[in-house]
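Single chain ahead, by itself, as C-alpha cells, in the form predicted on its own.
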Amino acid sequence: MPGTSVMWFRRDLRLADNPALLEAGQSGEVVPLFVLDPVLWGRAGPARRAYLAASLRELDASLGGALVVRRGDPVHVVPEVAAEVSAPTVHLAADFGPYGRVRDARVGEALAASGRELSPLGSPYAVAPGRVRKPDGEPFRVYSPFQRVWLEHGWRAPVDPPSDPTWASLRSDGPPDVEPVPGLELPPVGEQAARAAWADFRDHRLEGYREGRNLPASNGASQMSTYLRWGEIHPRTLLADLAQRDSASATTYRKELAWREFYADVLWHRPESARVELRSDFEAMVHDPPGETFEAWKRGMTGYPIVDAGMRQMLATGRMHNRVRMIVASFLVKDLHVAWQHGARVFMERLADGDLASNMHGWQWVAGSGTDPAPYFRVFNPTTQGHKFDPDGAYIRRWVPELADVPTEQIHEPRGVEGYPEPIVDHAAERKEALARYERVTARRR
C-alpha cells in the first residue's frame, strides 16, 4: 500500500489535538493501530480493563470501524503491521514512563532492522518531561518552583483533528472482551464523553473548584483524571480554556494539572522511584508486614468511616476522591505502618485512572519519602478529616450503607453499629508510633 503509514495509539485515544495522528495522515492512508500488550494488560485490574475496552470501542466507532487491535508484544506486532502495509514510518506520541521508554526503544530498533522508522511526536503532557529544569540544568525536586518555570515555559495550542482522513483496512483482533464487573459503575467513556465532561465542569462548576474540590460528597471535583490518563482529552485543551478565565479557581485547577506534569517529570528523571523511595534515607524506615489490618483496609472495613468510604468508592467505581486518597494513604502508612508500595499497588490495580507517576509519587508524598521537603509530621487524623471535609456524612452514607441511619453527630465515630467494625487501631497511639519510627530514621542521618 504505497503512501501508507501506521499510527500507534497508546495513551492518546482521541482524534482531536493529536499531532502524531496529523503527521501520520500527511503520508496518505493511515493504519490506526492499538497493541494489547500482555505486560500492561496483566498488570491492570478489572476497572482499568473494563474502561480501556470500552474506550477502544469508542475510538473504533470514531474511526468508522477502522481501528486495528492486535494482541502481543509490541516489539513484534508493530513491525509486523508496518510490514503488512509496507509503511516506512510508525507514528506515535512519546511515552515517558519507565516501561514505555524501554519498550519504544526496542520497537524502534526492530523497525530500523527492516529499514523503517519510529517517529514520536507529542506526549500525554502539555510540557514533556525533562524540558523544565533549574537554571543549572538540574531537575526540580520541589513542586512550587517547578510549577512557576512550567508556567513560564508554556505549551503549544491544541490542533484540530484530521480533516479528511483515509483509514487503511487491515485485519483486527477487535477490542478485548471483558467480563462485566458486578456493581462497577464506570463513567461514560471516549473522546466525546471526555469533551462533554470537561465542558460541563468548565461552564458550571469550575468557579467553585477552589473550595469544592476538597468536599467528596459534592460535585466540586472535575472528574477528568480518567479521561486524561487514557488521553481521551489532552491537557492542552483544558489549559487553553483555563487561559480564558481569570479566577482563583481557574488558577488552582491549572496548578493541579501542573502537579500531574511535575510527577511525570520526577519519574522521568528517577524511573526507579516507581518502586523505591525517592529519598533514600527512608529506606531505613521500619514497616510492618501487610496482614489482617491491611486486608481490612483493602475491604473498607477499618472502623474509620471516611477511610472505608474511600476504599469502597474505589471498588465500586474505579475512582476515589483526591482528598480521600490522601486520607486513605496516610492511614495505611502511618496508622497501620505498612510500606507505601503495598498501597500503591492496590491503587494501580483498582483505579481506572491509575497513572504510574501520579499514583506512586502521590503515595510517596504521603509517606514522606517523596518530593515534599518535610511531610512526615503530616499524619492525617481520619476522624478530624471526616468532620472537616464531610461534615454531614453524606459521602460516608453513600459508600458505607451500614452507617446510613447513624445520626450526623455520630457518623464519624460510630460505635456498636450492626455490621460495621470497631476501629482496628487507636489513631492517637499509632500516630505516636509513626513519629517515633520517623525519629529513628532522622537520628541515623545525624
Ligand SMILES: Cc1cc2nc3c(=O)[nH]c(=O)nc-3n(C[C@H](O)[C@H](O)[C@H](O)COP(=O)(O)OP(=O)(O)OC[C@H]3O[C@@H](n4cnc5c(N)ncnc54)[C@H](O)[C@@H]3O)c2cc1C
Second form
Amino acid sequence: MPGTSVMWFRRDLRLADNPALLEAGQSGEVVPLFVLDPVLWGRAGPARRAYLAASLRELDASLGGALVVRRGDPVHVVPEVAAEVSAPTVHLAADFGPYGRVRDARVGEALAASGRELSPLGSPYAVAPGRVRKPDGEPFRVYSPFQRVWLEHGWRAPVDPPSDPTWASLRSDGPPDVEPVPGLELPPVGEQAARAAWADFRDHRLEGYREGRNLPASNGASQMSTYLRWGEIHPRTLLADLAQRDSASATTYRKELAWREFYADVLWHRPESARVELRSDFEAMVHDPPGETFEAWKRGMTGYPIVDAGMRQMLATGRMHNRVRMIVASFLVKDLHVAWQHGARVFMERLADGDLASNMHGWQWVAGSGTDPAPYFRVFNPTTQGHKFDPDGAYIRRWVPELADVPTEQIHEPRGVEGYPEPIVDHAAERKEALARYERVTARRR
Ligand SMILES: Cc1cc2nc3c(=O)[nH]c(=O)nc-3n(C[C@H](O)[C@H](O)[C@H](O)COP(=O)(O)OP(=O)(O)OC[C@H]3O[C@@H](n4cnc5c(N)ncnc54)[C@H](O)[C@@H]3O)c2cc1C
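Could you present the same protein in the form predicted together with this ligand, rather than the form predicted on its own shown above?
After this comes the whole thing, all chains and molecules, with the earlier chain placed first.
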C-alpha cells in the first residue's frame, strides 16, 4: 500500500484541531489506529473503561467505521500494523506522562529497527510541557509565575479537521466490550459531545463561572475535564474562544486551564512526583495505614455528608466537583491521616477524567507536599465547607439518599438518621493530631 501512513490515537480522540492527523493525511491513505494497552486498561476502573469504550465507538463512527483497534503491547502492535500496510511513518501527538514517554521511546526504537519512524506532532496541551521556563532556564515550581509566562508564550490557532481523508481498511478487534456498570451515568461522549458541551458552557454559563464554579450543586463549572482528558477537544479550541472575551470569568477559566498545563509541566520535569512527595521533607510525615476508616471513605460512609456525597458522586458518575475533591482529599489526609498516594490511586481508578498530572498534583497540593502547596495548617473543616458551598444541602441530598429528607438546618451534621453512619472520627481532635504530626515534620527542618 504505497502512500499509507499510520495515525496512532491515544489521548487525542478527535478529528478537529489534530495537527498529527493532518500531517498523516498528507502522505495519502491513513490507518487510524488505537492500541488497547493491557497495562493502562488494567489500571482503569469501570467508569474510565466505560468512558473510553464509548469514546472509541464515537471516534470509529466519525471515521466511517475505519478505526483499527488492536489489543496488546504497543511496542509490538504499532510496528506490526505499520508493517502490514508498509507505512514508513507513524504519526502521533506526543505523550508527556512518565509511562507514555518510556513507551513511546520503545515504540520508536522498535519502528526504527525496521526502517520506520515515529513522528510526534503536537500534544494534549496548549504549550507542551518543558517549554515554559524561568529566564535562567529552570522550570517553574510555583503556579502564578508559570501562568504568566505561559500566557506570554502563547499557542497556535486551532487547525481544521482533514478535508478529504482516505482511511485505509484493516482488520480491527473493535472497541472493547464493557460490562454495563449498574447505576453508572456517563455524560454524552465523543468529539461532537465535547464540542456541544463547550458551546453550551461558552454561550450560556461561562460568564457566571467565577462565582458559580465553587458550588457543587450548581451547573457552574464547565465539566470539560473528561473531554480534555481523552482529547475529544483540544484546549487550544477553548482558549481561542476565550481570547474573544474580555471578562473576569473568561480570565478565571483560562487560569484554570493553566493549572492543567502547570501540573503537566511539573510532572514532566519530575516524573517521580506521580509517586513520591515533591517536597522531600514531607517524606518524614507519619501516616496511618489505610484500614477500616479508609474503606468507609471509599464507600462514602464517613458520617460527614459533603465527603460522602463527593465519594458517591464519583462512584456513580466517574466525576467529582473540584471543591469536593479538595474536601474529600483533605479529609483522607488530615482527618484520617492516610497518605495521599492511597487516595490518589482510588481517584485514578474511578475518575473518568483521571489524569496522572492533575490528579497526583491535586492530591499533593492538598497534602501540602506539592508545588505551590496550600499551607498544611489550613485544614478543611468538612462541616463548615458543607455549609459554605452547599448551603441548602442540595448536593448532599442528590448523592446521599438517606439524607434526602433531613431538614436543611441538620443536613451538614445529621445525627441518628437510619442507615447513615455517625461521624467515624472527631474532626476537631483529628485536626489537632494532623497539626501535631506536621509540627514534627517542620521541627526536623529547623
Ligand atoms: C485531589 C484532586 C484530584 C484531581 N484529579 C484530577 C484529575 O484526575 N483529572 C483532572 O482533569 N482534574 C483533576 N483535578 C482538578 C479539578 O478538580 C478538575 O479538573 C475539575 O473538577 C474538572 O471539572 P470541570 O471540567 O467542571 O472544571 P472547571 O472548573 O470547569 O475547569 C476547567 C478546566 O480547567 C482544568 N482545571 C480546573 N481546575 C484544575 C486543577 N485544580 N488542576 C488541573 N486542572 C484544572 C480542567 O481541565 C478543567 O476541565 C483534581 C483536583 C483535586 C483537588
